[in-house]
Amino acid sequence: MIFYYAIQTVSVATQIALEEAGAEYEERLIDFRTTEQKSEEYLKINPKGRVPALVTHQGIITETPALLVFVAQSFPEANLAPLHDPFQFAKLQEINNYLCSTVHVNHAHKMRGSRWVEDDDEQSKAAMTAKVPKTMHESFDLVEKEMFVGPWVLGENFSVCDCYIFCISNWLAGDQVDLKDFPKIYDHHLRMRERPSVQKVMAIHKL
């Protein structure tokens, strides 16, 4: 397999996936800083522009919430999904699905206002950029109150969900939203940093 990321994005959720299951895979930089995710070669890879992709025999897979799933299921031995029960797998794919769908496009109004307004409508990517602290904070406290079970995301077993989250997690600060406001997840952030795939990846990516 192939996994195309770039530093310091969502890329770090899949990649501590892929080093949680053990797989054997190469690792190629998209650098954004010369927009190397426009470029003509790696468009045939992910027309979106954007990362993670992930090459594997079968073709390729996008959007983080897909790869999550995609490698808990092809190396079932890791554990890193309730494969066998239907509602956990399901609750699962609820709260990736709400961070890839609601708390990651909170975050991009920061830097990506250009997605939704004009290039030159400065007014309203600044508005955008002034909500961030307060969706942001919002989008955790819910997963705080609502969706972290504890110690784990889903409870007592480690899954891609405390991939996901540590990884977002990180963004906080620059959202200007304290981690220590959510007590489970600061927990969970400080965990996290103990196990050895993340240790590697956050190595990877400069964290």
Second form
2 protein chains.
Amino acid sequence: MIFYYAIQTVSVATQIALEEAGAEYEERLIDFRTTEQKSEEYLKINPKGRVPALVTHQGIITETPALLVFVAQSFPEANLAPLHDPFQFAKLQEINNYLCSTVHVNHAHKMRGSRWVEDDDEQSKAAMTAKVPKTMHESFDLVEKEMFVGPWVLGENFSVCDCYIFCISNWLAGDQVDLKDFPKIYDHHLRMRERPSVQKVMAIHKL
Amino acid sequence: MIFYYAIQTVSVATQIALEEAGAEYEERLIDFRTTEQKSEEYLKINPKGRVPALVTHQGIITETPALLVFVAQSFPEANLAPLHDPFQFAKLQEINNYLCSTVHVNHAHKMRGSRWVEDDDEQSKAAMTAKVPKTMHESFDLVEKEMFVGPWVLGENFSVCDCYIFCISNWLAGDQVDLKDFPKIYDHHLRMRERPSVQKVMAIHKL
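Output the structure of the form predicted together with another copy of the chain; the preceding block shows the form predicted alone.
Entire complex below, previous chain first.
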């Protein structure tokens, strides 16, 4: 497998899951500084012009929640998801989907406002950027109070949700949100940093 | 099971899937005109203040991609997802996640701009609304050209992705996008409207 990623992006979540699974894969860095994600060559891998993307022998997979579950299903011995309990699996998916469709989207309004208004509309883009600390704080507050079971996100068992929340928790300082406002997620963040998989990926991403 | 929904929202996708699965459930309408989704009572069901939500005997599930897969896994005889092929399952999830995190989010910038800028910032909200026809056209163009296999979204087999794309395809006219610009999705939309499950749900939602 070949894993396409970019530094300090949401790629971190899937990369940690791949390491937790003991997967064998090659890494290919896509350089956002040169907008390589929009290059003709990379658009053949992912026409959406985003990372991550995983090339498998059956084809290419994108979208973090899809990739996280693919890793869990492909390496069942790593026990990264409650694969055989539809309700518990739905709770895993519920968190992953909240992270992708609400939390990541909130964060994206800081730097990627031109997805939703014209690129030269500096006033609207600044208005979006200004609200990010509030929306990210609210999102994490909801995760802390309503979703995080503990000690791991889903309870007693580590899962791909832990990889995903850890990934996004690294963005909070840049979004002017103090991770310590969320004691369970902060404690989780510290424990995640002790895992060899996380340390390997953090070194790649200079986190 | 109790299914909480609101008229002409993304609830339609899960409701069609429940009908396709032959699930037994009660329906509870949440009235967006009175902001019932933010009522104290409903926030106990879904603290996010959104629909849909499904109350099961094990607990409550939210988020459309989680619900769609839960329905497919809970009613395997309905064959609504390639549950035993991790790669094909990832392709299903990839589409569902693109729909929730990019397409639905694009659409939400028409009416829900105050999620991402201050509610009294009419100028920024209008700028967001103005770009929705462009972003929705681009999103559907990508689905048409890069994701939709045919005759169903994933190929020969009907799946929950068909329910989800059909649901969102009903929003395009209101977003000033012509569904006929996407011949495969337009044809799919017409075929979906012939299914008894869809006709039952359309009658509820006055679509």
